[in-house]
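Presented as structure tokens, the chain that follows is alone, the form predicted on its own.
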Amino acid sequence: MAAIYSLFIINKSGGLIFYKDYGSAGRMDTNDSLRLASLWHSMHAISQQLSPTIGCTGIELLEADTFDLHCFQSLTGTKFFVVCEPGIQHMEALLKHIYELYTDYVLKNPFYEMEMPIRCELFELNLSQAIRKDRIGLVGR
């Protein structure tokens, strides 16, 4: 079973950039993703406006029964979520990798245009690479 569900790229507008589904069980269309992302972005900013404690970023982990959410944002807004099995300790280190990875290949692409969908092969290919060696790592511990 795969420890990452899906991936979500969301930009600071809240428009859902780029997802990824990498579970076999539970895919959703299109609409729901795109449902899914506009609803994280909006409480996001809730907490941060309701957070008692100053400088705060807004949720960074979310826990269910069934799945945990983890989400990173970037200086510029954009926010990167993903969603895996629940109690998974390491996803802070791949969501800031996939950052890189983002920066790397998509902002550094001259036919990129910002707050766009993204469409870089490259991006993608390393991308699947990083979860693949995620996915061993998980299961060398």
Given for the second form:
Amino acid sequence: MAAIYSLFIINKSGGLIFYKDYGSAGRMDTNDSLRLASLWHSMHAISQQLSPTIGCTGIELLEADTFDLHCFQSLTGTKFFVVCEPGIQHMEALLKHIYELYTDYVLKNPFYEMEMPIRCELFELNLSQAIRKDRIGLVGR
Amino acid sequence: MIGVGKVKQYTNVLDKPLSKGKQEVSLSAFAFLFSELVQYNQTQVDNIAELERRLEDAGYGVGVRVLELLCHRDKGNRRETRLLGILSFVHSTVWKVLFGKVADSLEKGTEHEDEYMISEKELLVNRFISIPKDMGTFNCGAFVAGIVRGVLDSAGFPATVSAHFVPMEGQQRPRTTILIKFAEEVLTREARLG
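Mind pulling up the form predicted together with its partner chain next to the form predicted on its own we just looked at?
Complete assembly follows, chain above in first position.
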């Protein structure tokens, strides 16, 4: 059972800096994932402009028939989003947790260059632990 | 500390007891500072060995000062003069002040008489650091190795100290071993002392 299909992290200019696939449904090649990431970036920006509410920060949840897309944007403009099974509740907490891992294991790593693709062993290690924990249902409940 | 609680007035500044210092600092603040240290040094060098050396030199200065301070604070202005004494001083007292815990293990090298190893499952400076594949066996623990060298050197135990990753069975992450190789004169002196 895979509740989460995939995870994306995009930098403030819309470039995909991290992509991870979980489960078999909807596997994408690199080009598709890059395209989807920048597409989401633009849609997110447009939604901020179109929204009738003042001070709107963009789409947080997109519900479709076959998947839900949860998005979390940090104050610096880095966006984290997961594509998951429809109707899953606690994704915000998981996204915040992933953001925390990003600040710890990516931003405090002297060998990481800002806005560049993330290749940090410790980040991936802790991320897969968080996802595994989430499947058992410990995070954010 | 100044401004905390009721401070006794001393007429002579030298009569004042030495402050215990603040025992803890923010790990995040340290991690960012250390990260900057590594990044700065990276811009100053063109190979990894050079970077390792510069980090070690940065640590050396810390080690020299730490020895001075701890001898005064904890040992009543005395320092260890024997090999095992200074090693356990590094392993417990120094480690505790710098990292808030005693080092995981202190061992004698099996192959050489003059080698000792301090091992740490997760070295504090390496907590958030992933070494890129193209940097090979580089270890930011070189900074800690420098601290150890600084302490030993100024205590009169010249040694070469280096940091290595050692893979552990059943563990995803390798541990860091600080390898200490003492100079010949240290061992001859130690033998003479009996």
